[in-house]
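The chain below stands alone and is given as structure tokens, in the form predicted on its own.
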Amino acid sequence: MINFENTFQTLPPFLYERVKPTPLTKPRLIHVSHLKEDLGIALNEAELVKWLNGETALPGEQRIAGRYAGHQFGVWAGQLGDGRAISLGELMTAKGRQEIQTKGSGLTPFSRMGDGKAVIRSSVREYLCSEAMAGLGIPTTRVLALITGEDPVYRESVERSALVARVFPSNLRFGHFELCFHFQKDEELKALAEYTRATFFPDLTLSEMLREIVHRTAKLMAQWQNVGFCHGVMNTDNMSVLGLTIDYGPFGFMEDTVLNYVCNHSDHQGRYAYNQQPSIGMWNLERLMVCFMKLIPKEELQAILNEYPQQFEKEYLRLSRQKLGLKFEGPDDYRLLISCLQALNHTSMDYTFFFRELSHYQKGDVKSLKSIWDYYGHRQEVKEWLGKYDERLGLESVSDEERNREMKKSNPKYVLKNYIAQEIIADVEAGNSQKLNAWLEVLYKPFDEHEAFEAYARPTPPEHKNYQVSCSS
């Protein structure tokens, strides 16, 4: 038996509809994660699929579609909301509130011009993205089960369907809000805003609570960045109000350093791209802000929205002297860290490689970088760096393998790259699912050597370097 508390459907109607599911032809499941225990899910892998495509009901389950709005590359788009996605029902765990969502389970009103499918290729790359960002320690929507069907399904070719189960506290986005607002709902906006408090920041006032969500977006802003992940789709409606990273579609870990890299190719104008990421974040909360003016007087909205760039570059900061192996604050740490970047946007070495490298820099000696010499050169840029480096360390009293110990723990060796994803989506296709399994247990673990996946931490063969992918991936 599951118990469940669906909280969000005592909410005023406007802000959901009922709705069926329609089941994949031919379901076949692929994996299941270790959260159905976390869940409390007491079903055999028959029984769950066969609830999680539609086919079965539990007791006290719900089947709803969230109604939201949002502005889309930085136009209003109107009415949007769960076009493929239906909520199963939210659970009481001991982590607390999980609501489990299917991705793909068929036409909701909310799909506009969709048709409420999801394809192998965009499920599994959730799926996997969704487990790694975990694994790097970035606030994240989780899985649960990934199915496949017979389904065919129209995108730029034709596809065979999937489903994907996530696990999330919460699906309220910042578009939950604007839709409120912009259609003059003021007594729903008041209730969605008291709910918000009294069950996910059940401590603080509803000042404090917008002050909390720019913080945690700020830092999962700053945590992005860190390790090079791109979105790809930074839209309001993609913006959760719990700071979790939500709705894998275009994403990339960037590949070669180039820090105006976009990985959407539907992104004509870059507006999605790494080193925008900021400063849309900050541009998203002031869309939510803008919601509460009737609430809460502007110039307090204002102040809590100031306080964004502060705290994205305090917890950039942080994790950054953490990626660099620095203990202490010094004064010249973020002029340190933009020379380091310049360095490798014009040398074009790979981010992740190159940081995973520096973790076994002995200060003063070049030579320990062997890896990248071999592989890029002697590149001038980037030994000028390391003589700054090297001053920089030595206000350090920290041992150079104390220092590499700690490297290693900020500093993944494996990120998903599109091409590792492209090849375990190909193993899916073909009916498989060994690769996909082996590649979560790195991704879980993503600061661990796995020495059988070596060649998968050096810089992506250029064949097949910085893929773009869609929004429809």
The other form holds:
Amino acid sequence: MINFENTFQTLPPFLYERVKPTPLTKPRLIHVSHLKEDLGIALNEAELVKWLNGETALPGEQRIAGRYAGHQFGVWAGQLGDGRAISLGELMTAKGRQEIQTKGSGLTPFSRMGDGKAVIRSSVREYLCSEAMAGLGIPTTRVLALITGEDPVYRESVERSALVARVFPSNLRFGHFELCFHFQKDEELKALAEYTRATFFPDLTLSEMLREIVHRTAKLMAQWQNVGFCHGVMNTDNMSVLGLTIDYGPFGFMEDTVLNYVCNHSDHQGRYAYNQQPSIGMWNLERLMVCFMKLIPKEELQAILNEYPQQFEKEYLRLSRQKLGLKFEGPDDYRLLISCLQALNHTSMDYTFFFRELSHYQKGDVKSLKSIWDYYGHRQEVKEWLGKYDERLGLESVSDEERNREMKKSNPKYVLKNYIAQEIIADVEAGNSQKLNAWLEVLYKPFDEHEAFEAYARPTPPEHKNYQVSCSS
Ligand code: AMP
Ligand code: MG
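Switching forms now, from the form predicted on its own to the form predicted in complex with adenosine monophosphate (AMP), please provide the structure.
Below, the chain from earlier opens the complete complex, with every other chain and molecule after it.
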């Protein structure tokens, strides 16, 4: 029997408001994930829709919207909060505490100028990318269900309403701490820090928890860089204290390798470009550390923060070695990787395609990358890099066969490129869920072969390249 807990509501009332959801008109279930079973939610589909749509409630449930703040595009933005997301409560599961939140549930006290709604387009994107990231082994919020509605929603054009039920151990963001700090709510900050520690880092002291957050953020950035994921809106209110990828908006997986790729077309300065993400991670952590100034000596906070670059590099190098099929730790591996990225950048090769094909490479045999030359023609710069790669492979003792097998586990064949998401969105907007269903199976196992989807593992077709995504969601 389900019984929601609401431990977040043991915190000072400053941190949240009780809210009532606004149900979607004519809600229709597009997808329900396997998390329904994991969470032990024994509702049939019709009951599930009514519940997530806010027409019914389950025992223990008390819906709230959280108050938080943040820095947006480098500037203090003041109070923000859940403007259209409503938390239903927390369930204790075999995988620990899991909070359920519906995004697109209508106005809250934090909606500011917004309408509290979400459109099908952005909801499908969030739904798919959450699961795609999980399939890639990257920490992320997860999803329970996707529901569409018939309400008109006014964005650049009129779209239709939708709702994503997402699942995470907690909605805690850097911005929750920034809120308390900047509004000088010392008691609230202390309570929030202790709640976070005791609930999610019970074996750690407060400063150990901060160190852990620094390490998790560094690892997450390394994982994003490794698969070519660009978040697009790395504001501090979109940074999870638990080190999860959170708030999927104008994200993009890099297609042609462009190291300063900007996926969010509202990001005119390129603040959140692909190659900026690791340093933005540090900048955001600095904003978080500042909040603890009254609780922990400044020098200690600085020392914790200073661990970030080293943690990032260590993890990024580890993942890069796996990507290149290197077991032995060579002293010049970082340089080898950078020269590879530069060659891909100069030749505009598809990042995912190149590394997946490299997983077929036979040492000393340029011809073994036939599909790359077939697609791009012979590219001298990449061939020269292969010479360096051959030299480096000479230090390894594994066979081509074994290396190839291992590399395929680190180089996904499929990532959720924007044009793919767009095809699925069109299908859902037309009232279908077949494409979404089929793609989820691919995205859950992106390292496997999926014959029917072979074409999508190739470089993005020119007519679908550089699909522009805006912040509007
Ligand atoms: P984002 O950058 O999309 O994560 O959103 C930044 C802030 O704006 C958050 O506080 C959101 O809750 C809020 N927000 C975004 N879209 C809407 C909307 N349609 N209605 C109300 N609030 C919104
Ligand atoms: Mg957000």
